[in-house]
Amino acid sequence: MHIIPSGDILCARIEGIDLQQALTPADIKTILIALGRHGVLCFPRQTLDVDAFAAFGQCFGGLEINVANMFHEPNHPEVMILSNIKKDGKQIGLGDAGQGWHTDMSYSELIALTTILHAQKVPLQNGVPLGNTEFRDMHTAYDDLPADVKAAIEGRTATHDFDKFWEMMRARPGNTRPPLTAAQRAKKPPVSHPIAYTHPVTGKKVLYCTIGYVTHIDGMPAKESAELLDFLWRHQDQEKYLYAHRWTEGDVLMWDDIGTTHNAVADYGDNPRYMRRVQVLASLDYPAMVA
């Protein structure tokens, strides 16, 4: 296995490994350490099938079945389809997934360690890939906070709500998402997490507070909460924290859901796109796994 840093603030390519084959404990440790260090990992030219894709994700924790429970591979409810392709006039996948800055599953009591996508079909225009996925480095964003802001958020929690992002997507022109049902809302009630979150792999603090799901800072007057959140969101929005991944078919992209935020760029119109996705719960003892 060869780890090749991108030279940007995030991302490394991982060469010399076939993810169709089972990982060894040493492989898993190496990948976890690289994930903490680089935030985004790209395994190019992978041809793994759905079973192997799910098995790869399970090496790092349990796999989430999305609360919407739509658009998954047959016999694999944990493997979601992200696609704008229609069959017999019906969508075969979730067409607007991830369009807006967020981190996956911050709206859950048990958050995600990582999300993994496998690119089956990448949209192209004149031979140029479309549909980049953008990331921001929340390790460095936290490190760069002014001392008084670090003091203000220390020990504080913020409320994350799945419905906030869902409704934001529904409000977009032409969106066809239905509102969440009462049963779906009951499965994912609002939860609170530390704003300065200690990363389970790196042991360092990250800024865990995205505009996609956070509604307010707990126990803080509304005006003060809104002002501080506005500062934190503008701070992490700086260009210096940004990395954009340009997809190639066969890429398996694995990113750190605690140490990064991400946004899917929807610039491909009807050009066909098909991704498989798993979301890996932060359910294992990662400090012991990387010791």
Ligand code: OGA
Second form
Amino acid sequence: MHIIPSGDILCARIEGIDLQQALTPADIKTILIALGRHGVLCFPRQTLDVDAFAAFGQCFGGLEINVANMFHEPNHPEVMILSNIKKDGKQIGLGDAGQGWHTDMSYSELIALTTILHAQKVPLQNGVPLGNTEFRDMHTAYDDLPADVKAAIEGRTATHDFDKFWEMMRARPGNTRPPLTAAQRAKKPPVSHPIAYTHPVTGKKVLYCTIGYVTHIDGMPAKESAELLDFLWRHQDQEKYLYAHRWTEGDVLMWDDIGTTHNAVADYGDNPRYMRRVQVLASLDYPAMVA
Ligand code: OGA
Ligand code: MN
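Provide the structure of the form predicted in complex with N-oxalylglycine (OGA), given the form predicted alone shown above.
The next block holds the full complex; its first chain is the one shown before.
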């Protein structure tokens, strides 16, 4: 494996590994450490099948089966399809995933360590890829916080709610997501997590508090909570933390859901896009795995 940093604030390319083949424990350790260090990892020109893709994800933790599980690969409920493509007038995948800054599964008691996408079809315009995925570096965003803000969030938790992002999407003109059913809501009740979150791979604190899912800071008067959140969201939104991934078909992109935030850029209309996705739960003992 060769790890080639992008030169930007996030992302390294990993060459010299075929993800169709089973990983060794040494490979897993190398990839985990690289994920913590670079936040986003791109494995270009991968041709792995759905079984191997799921198996790759499973090396890093249990795979989530999405609560709004409408679109997945045959026999693989854990491998979701993100796509705007229609077959016989019907959507074949989730067409509007991730359009707004967030991190995956912060709304869950057991959060995600990483999300992995395999690009099957990338929209192009005049040879230029559309539908970038943008990321921001929350290790650096935390480090840069003023001392008084670090003190204000120390030991504090925030509430994350799946329904916040869902309703934000529903409010967009033309959006066709139905409201979550009572049963779906019951499966994902709001949860609390530390705002200054200790990353299980790097051991460093990150700012774990996205505008997509966080509703309030626990145990703080509403006005104070809203003001502090407003500060934290503006702070993390700065361009200096940004990396935009331009997709190439065959890319397997693996991102750190604890140390980065992300946003899907919806600039491709009906130009076809097709991604396979697994969300990997932070269910293993990462400090032991990287020791
Ligand atoms: C996601 C997501 C980004 C993209 O699947 O959680 O945010 O570019 N996707 O498809
Ligand atoms: Mn996402």
